[in-house]
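A lone chain, given as structure tokens: the form predicted on its own.
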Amino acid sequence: MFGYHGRFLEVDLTRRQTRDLPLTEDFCRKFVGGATMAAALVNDRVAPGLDPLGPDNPLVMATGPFTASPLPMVSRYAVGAVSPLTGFWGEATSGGVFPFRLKGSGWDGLIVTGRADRPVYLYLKDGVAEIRDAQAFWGLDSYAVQDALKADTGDAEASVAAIGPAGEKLIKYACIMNDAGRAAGRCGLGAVMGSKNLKAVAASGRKRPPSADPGRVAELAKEAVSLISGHLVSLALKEYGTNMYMDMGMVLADTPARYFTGSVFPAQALTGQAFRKKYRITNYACRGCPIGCGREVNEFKPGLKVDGPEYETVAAFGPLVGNTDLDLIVEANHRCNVHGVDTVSAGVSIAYAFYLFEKGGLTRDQVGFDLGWGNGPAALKLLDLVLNQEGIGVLVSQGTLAMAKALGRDEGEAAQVKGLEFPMHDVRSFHGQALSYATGPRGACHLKGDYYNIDLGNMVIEYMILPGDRLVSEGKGEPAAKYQSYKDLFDALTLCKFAPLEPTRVAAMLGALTGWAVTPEELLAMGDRSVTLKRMLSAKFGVNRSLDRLPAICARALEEGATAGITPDLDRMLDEYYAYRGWDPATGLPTQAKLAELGLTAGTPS
């Protein structure tokens, strides 16, 4: 098989136990790899009734038949899992060295299931495995477990994927952290590490799978980095980072504030330009990528190097709270990376206890101290109470909707779709969106299926992806679906989201890793066989129409700024997008007719 080890290393903490776990050409033709993979493994795995946090949740790390391959912006895995923040199928990626080293180490994944009597790692190296005791470990934060775990092993090449505190203390948005600060973040992934006592992964080697045609694949990716290198785009992130966004989604409306209750803020304050000015700041690349958006901010204290903050979390820990002080925005970003929790439910959850303290819904004697608009410092200390699990802490590490819940609120004030909280662009600006946020095959995400970039005016030519009216829902339910399937391939394959190559140029890179003739068309159809799988499995918890819905506090028409008075249709737009994927429109599950012609079943996908 080229592209492919054509094994996964499957581990049983309970016996302590590894074992190969053989992968056909066939099956990864099907599920392809990352993400679509993990959830076919996992698929297989689960039934109603399972317990998240339970030693029977398979966790899954996959890379794609990209990784580790001399093509630029693949160095990337997924993480998968039954979430335990929202009861359905999780997922997450991240980037930095650890996918090609767990490529490397001689798998194209593992699959871990059970749970330890103890504290473990495992190290990966060679084809080889081993779980090691991870006793002297526990109680790391993710940074310091990262460098001791590659002093444990002796590897100077090894990197590591492991959880902070917050994983360990089963935080329902925990995350897992690799490369110093990259993090896949959402679902709570890490969590579900933290309760089979999996503290970390370390992975080392140069294992590659050999390539069908290495001269077309060395052609493609010089081709790719050119292209690249020169988009407007990738000029603007090298430069500032995904924060360069922060002004114009003000000008748009596309950017939330004070809770998803307003949209106009002071955003020159927080731009990329900002942070530029105010602090020194270097940017770092994943491996192989030449963009480069990740940012460092050097010397934040003495002696202290902070990862990011990207712009998902300046929103989610500036207007959204109402803050414009950087200094809090950076040192909430390192606590976050520091304890391993996901930065987008993480300031979603405190912006929901600042709203409800302004509606009454929470006191001081509940909170201990006052919540207010431009309150940094108290958003700060809430967000030590949920890194510590103290006081109302608790609650609000448990994510909106269990806050609603428990406080006997209306659930339309849980800024999430499925359990998941809301990203930091704003439904009412871009409708397309809004569709993808209700559908989205883990909640609401702004990844799978990015549709505001082809409102503002990129384009997938090739599957008639075109630019429209960001403000009309009308017409938008079947290209937002065929832009959802195609960005879900991407997690798969594993690709960049930022990569902006057209569907011609990625079927060849695929067919020229793995001896496959892919068309545009069958990479379209891979696409929409992830989205429906991840569906199908999902729905054994309880999915369906009834909950591809819109929370009220993020779908009301707002009374300033560029959307003032408008709302996106959801019904209409679900109509197109169900009759375009072939799934009920009464149910919103695939019809038989649908899993046949994707070579599903509604019981398993292999």
The other form holds:
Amino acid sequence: MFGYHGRFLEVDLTRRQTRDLPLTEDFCRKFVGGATMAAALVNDRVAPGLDPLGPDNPLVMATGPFTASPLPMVSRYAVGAVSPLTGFWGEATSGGVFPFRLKGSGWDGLIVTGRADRPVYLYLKDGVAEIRDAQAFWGLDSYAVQDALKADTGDAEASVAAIGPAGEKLIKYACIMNDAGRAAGRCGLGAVMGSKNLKAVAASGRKRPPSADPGRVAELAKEAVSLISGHLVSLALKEYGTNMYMDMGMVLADTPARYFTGSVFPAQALTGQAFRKKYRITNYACRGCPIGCGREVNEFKPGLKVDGPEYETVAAFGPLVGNTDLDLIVEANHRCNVHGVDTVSAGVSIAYAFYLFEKGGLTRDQVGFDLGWGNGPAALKLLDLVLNQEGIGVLVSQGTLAMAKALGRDEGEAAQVKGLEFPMHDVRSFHGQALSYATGPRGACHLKGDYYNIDLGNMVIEYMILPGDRLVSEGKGEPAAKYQSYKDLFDALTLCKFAPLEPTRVAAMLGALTGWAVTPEELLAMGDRSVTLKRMLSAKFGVNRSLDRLPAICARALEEGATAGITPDLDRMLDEYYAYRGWDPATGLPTQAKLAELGLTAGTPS
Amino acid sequence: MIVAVRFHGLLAEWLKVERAEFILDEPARFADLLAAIHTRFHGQTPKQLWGEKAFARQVWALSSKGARLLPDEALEPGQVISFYLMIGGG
Ligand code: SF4
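For the form predicted together with the partner chain instead of the form predicted on its own, what are the coordinates?
Up next: the whole complex, starting with the chain shown before.
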């Protein structure tokens, strides 16, 4: 087989055993890799009633056929399991060097079950896997542990994906960090690692599967580098990182303010340009990326270099809590990274506490100090309570839905879909985005797909996904569904979401690597299959149409800004969405006919 | 007639100018202003900012009331038009 090693590593931590799990070519073509293959593997191993933090929850780390190939922007991997935050399918992806090393270790990925009786880490190198003792590393923060394990392996080329103290404490939105500040951020998969007493995975090695047509792969790689390097978005990402969007987001009322109750906010001090003027910045890139959207802040404090915050983090710890202090946001980002928590869920949960405080739903007695819009230091103090699991921080670390339930509040106040907190794109500003959030395979997600980008003027002409009026809901259902499928596939291949590559080119890349004759139509069908597979998996845990909804706090019309008086018509878009997907509009679940068409009927071996 | 433009954010940084004025023959449409901007500034990098006699499609123009301007729209003397580069990535 080309493009794949054709095997996963299966690790049973309870029995301290490892074995190879062979993959057939049919399985690879059907489930591609990355998050989709992870979902297929998890789907076969879970049943309703599973405890996400119990030993039976399988944790998968998966690369794809693109990973570690000569193509640009492909050093990414996906993590999947049943999420402790949402209770259904959870996935997250990250870039860096770790994905390249993971594939280089000689497996396409690994699936971890059971629970070790004491802390361990996995060391994978050139086809040899070891379960090693990690007692001495338990408690280390997510940066320190990466350095410590590199030293422990004595392997200068090893790259480490690890949990920080938050994962050990089973914080519901704990993440997995790799290559210093890169994060598989969402869905609390760091807590799943922690529940298994698995501190880290260190990967190394130079085993790479052959490509079907290496000459064509090299040609496609060269073309892609030139296309990516010359793209306007790439230029902006290179100069300002993802936070380039802050000033645009404010103009469009896409950046939410004051816990989704406003859209007008003086964010001039928080823009990508302001960030670059204020700090001495160094760019960093995932392996093989010509952009390098990551940024490090040198001398943030004397002798301290920290990872710079992404747009999502700046917005969540900025306008969402009414804060304009950029230093404070960089500090919050750093603390989240050190402990290993998702900055989106953390920021939104803290902003909810601020909202509750303003409404009298939380008191000074409960919190221990005053919250209130613009009180940045209080946001940082509350973050510390979350990270240290103290006082009200214990509740805030459960996410907004659990907070609303525990405090007897209307659940429509919780800014989440199916338990996953809203990202920093306001659904009143881009109606297609509203549908993406409501139906996202892991809950509210701006990356599957980033439909706001379509209505900003980008497009996927081959699939007729064309820009429209961002404030109109009619007609968005089908293109948003197609775009969700296309972007979902990026996490299977694996390909960075910022790669401006059209389906014909992506299909050609997959074909050159694997030897399969893949058309753009088959590519879209792969994405459709992926989204439907994840839906089936989540249906085991109760996901259906009744949960494809938006919380009132995020959807009700605002009284200010560019979206004043506007709200998306979700039901209309949902009907169009289910019709495209071949899902029953009454239940929101795939029909038997659709499952058969996608090769996903019960009993189909995966 | 004189029309004023304001460039915001990334666009201002890349064009190295925040405000500019243009004298246009009356009656003028928005497309005429775009052509005038192209003539004066299109030497500025990056070249990806530019389309055929206009900005690339990612550059949006908004009137003072926040509405997006289209090429056929008539301009009024003294009007102030804001331009933004609208690209997402985070
Ligand atoms: S654009 Fe950023 S996230 Fe994507 S591959 Fe490049 S450095 Fe990594």
